[in-house]
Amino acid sequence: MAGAVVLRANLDSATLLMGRITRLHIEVAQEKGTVGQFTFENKDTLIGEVEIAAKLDADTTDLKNNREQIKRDLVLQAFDSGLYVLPPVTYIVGADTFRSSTPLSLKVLPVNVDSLDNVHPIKPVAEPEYKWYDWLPATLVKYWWVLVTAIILLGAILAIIYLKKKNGSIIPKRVKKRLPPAEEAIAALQVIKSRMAMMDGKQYYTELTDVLRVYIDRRFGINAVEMTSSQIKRHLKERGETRAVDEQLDMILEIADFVKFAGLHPLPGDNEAAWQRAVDFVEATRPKPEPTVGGKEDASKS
């Protein structure tokens, strides 16, 4: 009997354009010295339609106790669209058999027959190569004013930004403070919140989310504005500092997902849960105001 073998497994993320790729992360835990396989060794799909693009090392990490963790990722891509179940990771230690348990499932979105371009450009006719002194005489010759016009005119603006600049005349921009992230996170979702009738369902999600990952972004030091959801996900967990709330954070970015890239139609609760999920997550992960000598806090940081 082998001994306790903890195996869990979980998507990059739960949609795909079709074509594209994604990763299938497996962690098994397990005491040191177990020698095990796992069944995909020798597959080329994890089912018919989903197939296994790469099979990346294995790296093994020790969580003393005499435990050990193995992490392993499988590149996976998909060339038919569809809602597709896969099947549990198995592990097979000398007669025992592990599975993950938790049930994923991945959605093959179809490919924009305009974006084909991107996989196969198109090239365009090549024309003859043109130097400089091909067209430059003639040119010159037909438009010598306008070269003219526009140098005078440039000249002549040059002349009024400087005499302003000596006269002292050119006051300069008042610089606007900018309100630090959790007060122009609230102050933009109250502005969606206003508005979230008169949206559709993408444009609402993508509007919430973008707040919510500028204020991640400017917070916690994340550039959330260019990672995908699992990617801010994992970011965040690894720091530890939005705990309690990461469950809020990770419902309002699925449901966001599925009604951006699948088509998904929320109804009106769902979207002010997501709202006000929101708003929990940016209360709860505010800065603490720091308090003062005597225990009080400082109201002029609150």
Second form
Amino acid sequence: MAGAVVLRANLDSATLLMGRITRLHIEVAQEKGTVGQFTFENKDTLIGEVEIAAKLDADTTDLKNNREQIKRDLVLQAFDSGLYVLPPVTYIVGADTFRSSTPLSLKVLPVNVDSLDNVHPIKPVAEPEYKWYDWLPATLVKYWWVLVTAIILLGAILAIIYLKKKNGSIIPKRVKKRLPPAEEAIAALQVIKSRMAMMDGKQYYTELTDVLRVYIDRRFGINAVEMTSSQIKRHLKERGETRAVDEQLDMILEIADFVKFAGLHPLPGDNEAAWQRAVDFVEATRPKPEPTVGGKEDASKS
Amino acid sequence: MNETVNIRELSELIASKSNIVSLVKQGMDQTIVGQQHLVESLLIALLANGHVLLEGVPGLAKTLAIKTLASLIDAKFSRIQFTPDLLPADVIGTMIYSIQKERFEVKKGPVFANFILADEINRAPAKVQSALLEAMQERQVTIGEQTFALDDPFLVLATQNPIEQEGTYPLPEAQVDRFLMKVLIGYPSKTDEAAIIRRNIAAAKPAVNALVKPDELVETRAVVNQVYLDEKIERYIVDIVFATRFPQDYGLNDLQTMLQFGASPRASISLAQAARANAFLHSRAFVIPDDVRNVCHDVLRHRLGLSYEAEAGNITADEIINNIIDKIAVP
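Here we have the form predicted alone; I need the corresponding form predicted together with its partner chain.
Let us now look at the entire complex, which starts with that chain.
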């Protein structure tokens, strides 16, 4: 026969709101080593309306004098209102059965429900207050200053690219007023003459013909810079405006081709003669000033 | 004037050799009416040791021109009609078993000649085209285990028909680059056409006699190679070729979308060599920018890869070359 087993049970609260939970505390005091079993182990209700929501683990305490105490909690829940008398907790040790002595009662209280008078129709979906930046992502609104800085930087870069493309530099170029073609050619020929002694034949004739090509381009509108000597001659002959000095130009271009492309070294006299022919060509083809009514000439046209 | 390169001596040498060119030109003029550009291009290719790709509709005296040239130079002429069933062995030759000698013997193909007319080269598959084009490049042919050097002079004149493109095998870019020039042949003028009729219905046709020996031509080529090419002209050639590759660097931004790829370094070499031959034809001992311009279209037109944009806009290689030479400053 098992030693003295004392079984006690009590509730956290004697009243319970419908659907809520309460705990049933169970204490067993017995001799050490006694093996027993509660009868609710295989059940999920204490009585029909009071359900066991959870069975918590046992906690054993040594009471000394070869005795021990086992504490066990049950979580109870009820969904039907009413007063329930809970059956005693039963603990079986071998052939002996022990029951808790104190009867327990649990009152399950119903939940108050509003009357139908308080039921209101469903409200329509409320329109949120509109702000102009609502369409922007939240990150952008938070870090708006990043966007502003990026726009300023992009604008600056585009402005630099535009100015560089237009002027070749960020600083706007000062537009230099160009001299009339003949004046410009004569000035360039004077520079060549002053450097004649320092230049070799190839460089001298290259610069001399370059000046004439630019002059012909500006004076007659012929793209002489991208033309060969024979093309320049042909174009000028077709126009007929330079008939008087065509021969002069032919001689310069012919000698220049020999020096530039055949590696010939001209004599100093040849250089002088070519320079003079170039000046004669420019002077002869310089636009003649138109006489005005008063006999005065328009000096600006040259 | 003093001179570093002995231009005067070279001019005299050119004058002495120019009679060969004059003889060939006269002989060609007796047989071919009009087609001055074709005749000049053939002579340039002959002197520059290059090959020519001719594009023109049938009946424009392509075959007659090369046949006449071969007859005038006392050289061997072969005509290969390219067809879809042609085999490489039909061009270069093959090994044939001789029952009498009981061994394999080499049977040389029509490529073993001085002048070869590869008629409608784009009608044969790529393997046959490359067999001929390799022979053109290497100037030798290997049959079995034996390698044979091809005769000198060796000029291939390939023709292409710009119409009837169905069932043709267009020459790949790498192959077409091996031609020194691509010459476009147009219809003759009314006067020339009338002269062609008169000459062809006449009872007696002018006889073509051999006027030049192949050795003389080889000697003339050696003189062509001495024609002075100044570094200014070299730079001009390089600028033109580079403008086909990087048009944006020469202010030709519009061409950037028109060109898929530009001319190869072989184009630069060909342009220089053809310009030299052109200078020789004009009895000049040095190259001037006119020589480069004269041969520029023929040398470059087949080496430019046009983009889809260009093709959709009907932009031709010649128009692109015109744009380039009008933009590059002449030295």
